[in-house]
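Below, in structure tokens: the form predicted alone, a single chain.
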Amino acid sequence: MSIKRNDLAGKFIVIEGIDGSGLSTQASRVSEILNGMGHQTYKTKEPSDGPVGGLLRLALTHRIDISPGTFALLFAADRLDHLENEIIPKLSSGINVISDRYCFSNFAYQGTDIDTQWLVEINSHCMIPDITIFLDVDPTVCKRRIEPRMREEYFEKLPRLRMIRESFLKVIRLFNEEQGANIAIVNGNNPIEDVTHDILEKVLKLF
């Protein structure tokens, strides 16, 4: 099942990667630079700050226990709420949106346990971003970045991070080849400034 494309006034930009790959840092940097260039841009994230997003954060930090299928359904529900109440209104008014994670995280993370086609089906009301940037970072580097946190999250064990990276690469090939999803891979092992430059080089082609 295909996912619809963004036909709204604003550009929809997504930054993806495994935990610890620097998504929040790069989303903030790119958003700030685009705003400075006159491209009005709004930064957001998933899980969202909505009610379902709050429930997901409880599950991710092991404060409630849910099954992989329930995880997938909650992520899809949070995404639909996020789109309808935050992303689409911004895009419709001509504001660009950068999201730290989106449906491709759902496909890659839950896709290690669940059939990808079902994940695509439950996300069928989403839209494909104008561009998705996948920050490809060595899982051992990501694990080292994560370690100072007080609580290890659900997907942050090293073998799991390696598995999720491979899952991401499969998802990228699938969506680029079958749906022309415009997912670009950026080497996230480079210095922060270089990674930002590489992302902007791809994103600015939208404008």
Ligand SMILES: Nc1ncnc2c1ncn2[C@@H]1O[C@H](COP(=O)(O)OP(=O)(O)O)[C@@H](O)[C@H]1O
Second form
Amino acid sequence: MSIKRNDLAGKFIVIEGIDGSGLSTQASRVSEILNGMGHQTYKTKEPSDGPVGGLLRLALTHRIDISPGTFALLFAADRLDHLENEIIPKLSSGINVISDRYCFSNFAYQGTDIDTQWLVEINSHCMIPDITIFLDVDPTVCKRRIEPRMREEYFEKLPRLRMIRESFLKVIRLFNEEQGANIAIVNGNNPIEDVTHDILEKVLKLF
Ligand SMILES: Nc1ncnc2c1ncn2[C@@H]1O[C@H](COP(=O)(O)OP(=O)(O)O)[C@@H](O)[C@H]1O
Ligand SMILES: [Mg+2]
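For comparison with the form predicted alone, please write out the form predicted in complex with the named molecule.
Now the complete complex, all chains and molecules, led by this one.
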């Protein structure tokens, strides 16, 4: 991956992890706290709310059927659209962006079926965040947290969650060692407030 750093005025923060690790909870809390501190912050997510994100959601809920390769290309297309239309304009105007998932989710989830090198290649346009937080949570805890959702998405079965966690750890090691990607691991098994505290401790170093 030809690494693209963020040289824009705002900071680009990403939260990654397996389903149920608390990504949406923490992205909301951290963005609210940053805003309260006067660091104007825009919260977003992937799949995005753009047109390709809509297609991805249909595929994730099995309302359309696509191959793993097509799925991976749609994620990459959604990411480019998200960067061009949401993330980069905000960062350019000095607003910080926090995204609930980004390319490392894509590498970890699709990397179990698809060659990682190809996944990285089709994402070569993607800007590396200033910091990525990986919320590390025991898959059985995640499973318990997401059970009430009862949505039959692809990725929420326990053996699959375990495999994705391992896949994340591998991708994190690779990107930290080879690209200096600044991916930090935070223990997400702890109570919500403690996790937020640990994330902020790392994120505030950017300011
Ligand atoms: N640290 C935590 N401890 C206990 N429950 C949590 C924690 N973080 C999130 N939850 C709960 O787990 C569920 C899933 O959280 P959510 O943020 O939606 O996960 P994700 O976006 O990673 O799938 C929610 O009901 C949320 O309130
Ligand atoms: Mg979520």
